[in-house]
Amino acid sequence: MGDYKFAKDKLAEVLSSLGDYQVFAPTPAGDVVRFLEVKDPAAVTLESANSTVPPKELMFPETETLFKYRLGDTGLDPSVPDASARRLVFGIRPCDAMAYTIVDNLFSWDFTDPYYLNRRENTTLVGFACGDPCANCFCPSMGGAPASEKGLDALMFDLGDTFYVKTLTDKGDAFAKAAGLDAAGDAESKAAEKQAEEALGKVKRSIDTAGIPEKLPSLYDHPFWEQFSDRCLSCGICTFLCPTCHCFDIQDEAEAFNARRARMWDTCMFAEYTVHTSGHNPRPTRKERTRNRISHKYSYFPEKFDVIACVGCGRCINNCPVNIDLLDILEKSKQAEGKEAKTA
């Protein structure tokens, strides 16, 4: 693996001559920053912290065909990614990058998914590191850092007047060379070596996760759910922005005789993700949402994977529209007197 650099004044033009790939960039879309394929050069910004909307839309879209069909046919017109594009995320944070390493223990799991796993395959991803953390940034707690390497195949930093590029897989040396990147040096290396404990140094929020997975279901009927879902909206702010939340609904969608069957992210704030055909709701409140929530990403999930879903993004303390702080949760949840835990 190599150290390369570019100027920073030759961003567009890098970014022009990666011709060979399906480049994604953090672009402005009205007032938010999200990951959308460069069309445009120039309207990429690398300014943002980080992007409002997580790329996991990349691998994981919004909405997705899963197969076409006509009514009354029995053929099957499936609507997999091609493995062998090649497409390439420019500017991806750290934090997300590990949150798909997080997300790929779902979707290799009982099931391998060739839609996700696909767009996983053929996709390098070009990280930036962090050189100011946001104020509810968290990430070391969870395992990652403002420069973390997980789940890369190359790093950049930005060093002033010029961005380092240290690649750590082959696609991250495909990725130099097709860029046409220049050889770095000791310098810059240096440079970014410590701008990265800088950086660390930065984040200013933390959390000990140590025994949560094990004290929440404890508090299966605890009180102090309370204290937070009484002010939830159930809006789903908090599962949309977040990079590995991954609760999707299926549904058929048909206009005469064609249809197709559909994916579409889901979230579990809301009332009527968990209504049986019976009408009967095991999660009827929001106290039984925001329960199940924070015990997914912090117990169930890594009970079943052995890892927290979570990145320490802040993503979802940052936009929640009533101020609802996951660390105030777990820090509760930590003080909290537990009992015996529910085997249901």
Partner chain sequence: MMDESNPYLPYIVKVEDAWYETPVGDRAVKTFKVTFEDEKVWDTWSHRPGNCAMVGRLGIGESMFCISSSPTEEGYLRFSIMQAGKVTSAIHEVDAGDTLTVRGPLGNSFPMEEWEGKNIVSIGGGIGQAPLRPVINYVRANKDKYGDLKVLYGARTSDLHCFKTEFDEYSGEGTACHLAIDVEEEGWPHFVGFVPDLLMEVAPSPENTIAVTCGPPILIKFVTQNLEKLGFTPDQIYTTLEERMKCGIGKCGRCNVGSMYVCKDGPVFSYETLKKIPEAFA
Contents of the next structure:
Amino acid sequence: MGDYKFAKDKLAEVLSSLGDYQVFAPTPAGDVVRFLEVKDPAAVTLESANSTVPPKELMFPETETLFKYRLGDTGLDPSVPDASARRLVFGIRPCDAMAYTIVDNLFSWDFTDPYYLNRRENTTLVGFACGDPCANCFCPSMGGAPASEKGLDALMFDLGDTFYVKTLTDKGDAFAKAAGLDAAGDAESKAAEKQAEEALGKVKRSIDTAGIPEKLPSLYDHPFWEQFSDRCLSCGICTFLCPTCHCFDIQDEAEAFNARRARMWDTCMFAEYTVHTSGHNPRPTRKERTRNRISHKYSYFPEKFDVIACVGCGRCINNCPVNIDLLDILEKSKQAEGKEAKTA
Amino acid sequence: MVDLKELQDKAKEVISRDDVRRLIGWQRGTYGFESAPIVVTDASDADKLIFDPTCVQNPASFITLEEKRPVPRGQEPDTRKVAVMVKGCDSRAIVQQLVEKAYPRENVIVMGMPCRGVIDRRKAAALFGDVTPDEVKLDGDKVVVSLNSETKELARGDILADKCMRCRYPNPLVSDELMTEEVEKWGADEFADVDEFEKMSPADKWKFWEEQFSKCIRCYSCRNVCPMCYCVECVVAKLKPQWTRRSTDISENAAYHVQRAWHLSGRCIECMECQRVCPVDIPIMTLNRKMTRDVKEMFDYEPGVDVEAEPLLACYNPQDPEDYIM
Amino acid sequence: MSEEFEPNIVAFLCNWCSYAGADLAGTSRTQYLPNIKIIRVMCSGRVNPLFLLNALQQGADGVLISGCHPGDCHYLEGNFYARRRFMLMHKLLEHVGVDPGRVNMSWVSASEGVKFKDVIEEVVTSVKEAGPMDQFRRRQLNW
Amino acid sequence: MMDESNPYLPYIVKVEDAWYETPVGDRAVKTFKVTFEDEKVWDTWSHRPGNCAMVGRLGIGESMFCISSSPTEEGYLRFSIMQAGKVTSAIHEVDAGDTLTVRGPLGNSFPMEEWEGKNIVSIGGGIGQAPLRPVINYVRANKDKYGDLKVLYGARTSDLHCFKTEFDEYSGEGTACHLAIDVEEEGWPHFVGFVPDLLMEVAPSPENTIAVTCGPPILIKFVTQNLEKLGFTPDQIYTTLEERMKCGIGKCGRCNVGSMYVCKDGPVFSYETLKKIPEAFA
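Having looked at the form predicted on its own, could you now put up the form predicted in complex with its partner chain?
In what comes next, the whole complex appears, and the chain from above leads the way.
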């Protein structure tokens, strides 16, 4: 665990010196920023506040093959990622790194999920502290911070001309060594601390989550959900772009004799998510689906894993086309008059 | 300019009627240049209604988005009307929904809002960053943004959505009552962007779309926000037969987008909502506008302007062009 | 590729005219190119544009939709609807960069065995020119 | 137990025997008796009444079904599956000699040990008898440990009764069997009416008794209501729930009712637990 630094103009050099790793970094893809494998270090951008699509896709890809097989044959060929591969995510924001630590609970609960966990194990996370949180960030309310170290192997600060890198784990040290970073002194670490503190003060939005997990179940039948669900499009933006949303679908796909079983992101906002084969849908309208999304994040998940499934990255607020504002829902839920859960 | 008080009072009057179930309009958003659709069911909520250039969403979408629960045995279905506030472009959606007989005309009360343009939140964010304006209004040829007791005047093209710059229907084409006076038309649409795109070679076109389609995360917001996408079960959600797979890759993404654009050919009313909502900025309207242009050229048909028209693909003309048919 | 490219073409033929035309070509020993895989449908109006997309996804290099001549439809007007539909699909696919030579439509009546052969030749030539379809063919299972 | 390292990998099973429980057609019920292709799986396999498993066909997909054989029936597993959607239709095409995939056992099970010494009432409707069958067979195989066993079962018509022959077997052993059909049929000697009404007719005593019920949601709703009328307390009533499922191991998220994942924390719930979750009856 040490302090390192490198000059800003050496960024491309540092990235190309990581030959041992498969490196992912925020890269513009058209007009949006996404974590892509670094092919050209010059294309990497650290300018954007955060990637549009969260880096959860690096551990839990949009579509991933579980196993392959040939039709008519019973041999199954699992596509489990290699746990000993070396992958590195460069420039991940602290909120997204913290999201991994939350989702870990789910994928290691009871049955372990080798696909997700192997990737987690083989990946080094080099974070990038936020100097300038965006309009809808509220990470401090969720136990994070613009310079939170949760889940990270190293944390990088932008100090004008140089990047100061603080390594936090052995994996982080290995990265610093591989990249050949220079040692940093007290001046840099002081500056970083100051920046972290300032950034914390710049976070505009907040929510006091105390009592919410306990209260939400009592609002099961409450009409206040309709204020939001009435204008919900029932699309997948809020959940697909959420770094902690982890629901998926499993489908078999066959082409001639080659086939695979794959899993892909799915969202509780789609009507077909819960519909039974009989046609009965336990969540028939957007009211139930909106309620489930919020309750799952803020009540069901904490009940099971003791942590709220939200990191305050603000993506669901930023990207909602009809301005369904998570914080607004939570505030209204606090004001709403709850009642004891209805007995059937 | 619309007098908000008058608008809200009118809305109150409408929603208080016994035969009106809900009223769809716009309300102030929670941050930045956002506005949000609002479904008013109680007169007390009518005070939240606004109308200004931030009101981008198409309320007509919410007529068909509403999911009906099964009516419990012994109860009558709620047949009360839906009132909806529409801008010029939004009203075309209602016309087209009526053409397709999505619901009977008497089920909706259309409150027309002649409109001189709405802002593009991406342009606004680029200009102003993460701030919340106090007021946005149109004043003559300028857009006036009040911000921290300062006012900034902008040329309309700098902040208004592209669709507004070429708008040909600023006044609602269908309405029971206009809330303000009709505005003067200004736009013309020559489909220059389509012509420009068509100059590309097939290989270049595919290169462009391959990059765009690869970004798609299949959140289906473009489908859900579309006032014309109201099938009870979308073909991409069907499992039996499963035409489009749920996995995201270039093949399925391309198939989805081509299907979507095809299904909207002769139906797209160019409210541009699909492109606005796309979280990964796919220029979806480039496909739709091509179809709109071709439909107009080949079949002399424009969707969403005439309630009496027949849906394009539900009719034919023996003299239809067939130049590529062998 | 040293071998000449032999395209796979999926042909949707209407039961009453084009399929009978293909039959006639067969019985009268008019040889047509073997690149086409025929799918018989009751009417060209039955062909959903999804079929076409799906054929291209599943590895077809080109598609042919063939029906009765305008006015001769067994169901009176099915081919008129099909004509509009595929005109639009043709234009749309062209716009996303699919070579227009891949999407073909023809009118072949039950008595036009020779025309059927000619149409197939023309389609094969145009698809050959366009080359293998690998734009949105399903690739994830090539292993 | 399942492959610890990769819970998504199914076992390949051979269908030993398959037969229709109800007339062939839409929504028919077919029972499959399967064994593992790799016999070694039996060494580590153990399931309990109430457990589920993902049954699938390669190339089509898999769905969650309860294991309808009791662990006391050794050497095979049984699944009774109603044809409804994509996967079940594909499974129905399978016959003896073909292969299927099984991933399990999944979920929780009925607390059979806790119930020792008590009377058991099984109340089933339609295909809902499938999860109750292992309970009945388990109790029959361990007669000395349990009190009185009562079986109540109904379906729309006598044709649609699943496990028809087995009820005679139960009665032959002295188990009280009460059968019902919804509408009058010629020559039907038993009760005519809905299962909740049958329950009131039979009126089992709540004393030292556990009631287990499964069937369509509407049946569960009215049966529990009637059981309460008969004096059963919520902790004496057990049922199994179903939701759409994909992973079966508490990851994919869709089967939650409240904070419970039906695939992992269920499918067996006591009515006492369910009462606290409004969504359970959605």
